[in-house]
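Next up: just one chain, as structure tokens, the form predicted alone.
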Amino acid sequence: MIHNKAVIGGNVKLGEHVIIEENVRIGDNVVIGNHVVIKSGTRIGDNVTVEDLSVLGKLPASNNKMARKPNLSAPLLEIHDQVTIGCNTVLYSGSVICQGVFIGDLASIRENVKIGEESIVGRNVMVETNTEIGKRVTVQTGTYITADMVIEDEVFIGPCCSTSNDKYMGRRNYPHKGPIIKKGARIGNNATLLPGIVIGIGGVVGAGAVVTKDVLDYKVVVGNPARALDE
């Protein structure tokens, strides 16, 4: 079903049972897979591929227990040129996916997220709200990127990394603050980054490390709790 107020560019290929709602804009040379749903107002650039069963522009929801209510009036989802979106992926309204980004199957990207040019978001990655991911970043399979987090350019995050932003785990009125990962840092498999910590420029976090305090520029930390190798 294609709404009559949708605008679709040239040479667009649509799969079976695609739903395109009102005020959607799709550029040229776009490929949309089977059973894709594109919600109202979504903007898609040129040369974009969206694979089967994905949902673009989903609105957030909540219940009475949630302490942080989502922004139900978030701006529209913007997908820039040459983006690839895998199967069964959900992108929320209010986020910006910049040129050349690759998003793997089963990823979920919440509202108010920006992903910079040429970055990779791997299979089954979760990216929560109010998070900024820079240019040429790699986030590998199964990683959890918490809300209120900043990842600068050219960062590498290995598979199954976990991050957090709530120091008191929902028990106090604490301002949420996710980790900050500075340019060129490397995070190993299964590492855990606690709320508010800073990984410095070019810093390295070893596989399985639990980072409880800031990591200085170009330092290598390992262990639980993580300590610099030269300590």
Second form
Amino acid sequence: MIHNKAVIGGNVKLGEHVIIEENVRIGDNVVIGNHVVIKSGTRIGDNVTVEDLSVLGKLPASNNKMARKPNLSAPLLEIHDQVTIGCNTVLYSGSVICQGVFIGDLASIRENVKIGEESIVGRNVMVETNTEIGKRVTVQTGTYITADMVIEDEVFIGPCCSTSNDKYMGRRNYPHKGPIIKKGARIGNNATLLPGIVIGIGGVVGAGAVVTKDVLDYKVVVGNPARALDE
Amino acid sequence: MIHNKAVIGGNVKLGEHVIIEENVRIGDNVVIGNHVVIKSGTRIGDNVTVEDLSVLGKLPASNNKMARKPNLSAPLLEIHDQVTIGCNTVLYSGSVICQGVFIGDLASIRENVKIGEESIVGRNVMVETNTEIGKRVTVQTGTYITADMVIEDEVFIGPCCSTSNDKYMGRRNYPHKGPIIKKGARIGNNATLLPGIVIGIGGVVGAGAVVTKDVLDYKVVVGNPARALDE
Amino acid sequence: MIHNKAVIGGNVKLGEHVIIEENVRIGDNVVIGNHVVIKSGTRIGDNVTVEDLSVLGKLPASNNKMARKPNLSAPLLEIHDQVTIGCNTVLYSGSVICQGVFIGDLASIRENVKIGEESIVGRNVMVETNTEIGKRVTVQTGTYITADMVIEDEVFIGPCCSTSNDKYMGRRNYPHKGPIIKKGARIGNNATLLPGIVIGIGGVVGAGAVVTKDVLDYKVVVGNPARALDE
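Moving on from the form predicted alone, please list the structure of the form predicted in complex with a further copy of the same chain.
Full assembly next; the chain just shown is listed first.
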């Protein structure tokens, strides 16, 4: 069902069984796959592709146990021009996906996230709320990007990396803080980053490393716990 | 298609292209998203939300190579009151999801699992068969809960943790045994738990630790292999 | 919508809202779930089951930043007899899924992949392009199989393992090389394999190990970095 108040541009190709709610705007030359659900408040630019079985503009939910209740103050999901979104993805309202971004199949991005131009979010990547990802960043398949995290431009994060933002693991009510990964740093596959650590400019984290403290600019760290190669 | 023998309560809001098979019962004030498939034998309580593109009540399947053939003796999927289930999830028949549980997008829960009241199963979490999760447990995004595992009340498991239940890795036909995580224990992100180990009451496993033997009550362990901080 | 040039065999059971494009061929005694999308160029044998909300025959996509543009020269997706494919999966064109293979829910397999007879690809497993998986291999839930990888017959890979193929992490344009896992080797859960390493015949990698160099035949390695138990 296409809501009669949705605004749909020229040369838009809609798959079968697509659902477009009211207050949706879609630009020109857009391809929407089959069984896609586009919820109220979604803005899609020109030359965007959204593949089959994806949900755009989901509102966050919660249960009684969750310490952090979702923030519903920024309800628009903005998808800029030339973005490609894979199959079976779930993108929340309140986020901005900038021009030329690629989002793989089975990925999900929470609310209040910004993903910069030309960045890649691989298949099965999960991005939590309140996180900013810069331009030309690569986040490979299966990596987990926690909430309250900053990833600067041209960072490379290999597959299956894990990050966290809560050093008390659910036991104290304090401000959560995700890692900060500075410009051009590279993180090997299945690395583990602890809450609040900073990976310096051009820093390198080896595959499988467990990073428990800050990494200086251009340093290479490996191991569990991670140590600089020249220490 | 809604089967004419399905029993649907009052004030139920159904999305588009929903499929409800026979022998399904749905309570009052339930919201079912678009393209949801609810299979025979599913029981849904009151005030439940099931989001788009989810499958409830899937029967297990297998191929010739699988040592363990699925058990079809407990075919009902019971979803109690006030449960929230995200988008693109797959929940099997034969499990019980207790009151107030939250299940994130892209999660999947196999048969013969019980999830206790108010617990959180994050996005992209996979839970295997024959596992019991207690009350007010948090299992964060992307964690893997193996079969034959016990997680007691108020446990916190960070994102991307991994557990296993087969110390011979497919080479012997012996009784599999998952880890046991006792009340209030906390597991850091991307930790690895080996088959059959016990994490004691209030125990803490550091991020990225590889736990190869039991952790005593209230002990903190870190590293690969994990050792107590005071050893 | 079933395209009128699709060829569909005898005793085929189609779910609701199934989409079958032109140039699809489906054998006899096949079950296709609800909301399944089967794209042009897909070949399905006899006695195959495809569960709800799956996409078969997806063409690869890319954005400006990707070094490796997808190869569209082998567009058929071949699914042989007795294959079982779970819910919410995404399988690309140009791959071959051999007889008796089992693919779990929420898994995804890229183009130019071959999966040998009777192998198991668990739930939420991601397989990248140009990889060959042998016969009777088990890849457990949540494991990541990188591109340009070879997995020989009867290998066992536990849950949540991670592999990689790019030792420069996106910084050099050189031939990528994934790990080679030889016949009958076993990999413990959440192990990390670096680019190009070889796990010898019957080798064993412990849970959580980080494998930075080749493992000799029948050797057992553990730790970070992984070392042989008898070293």
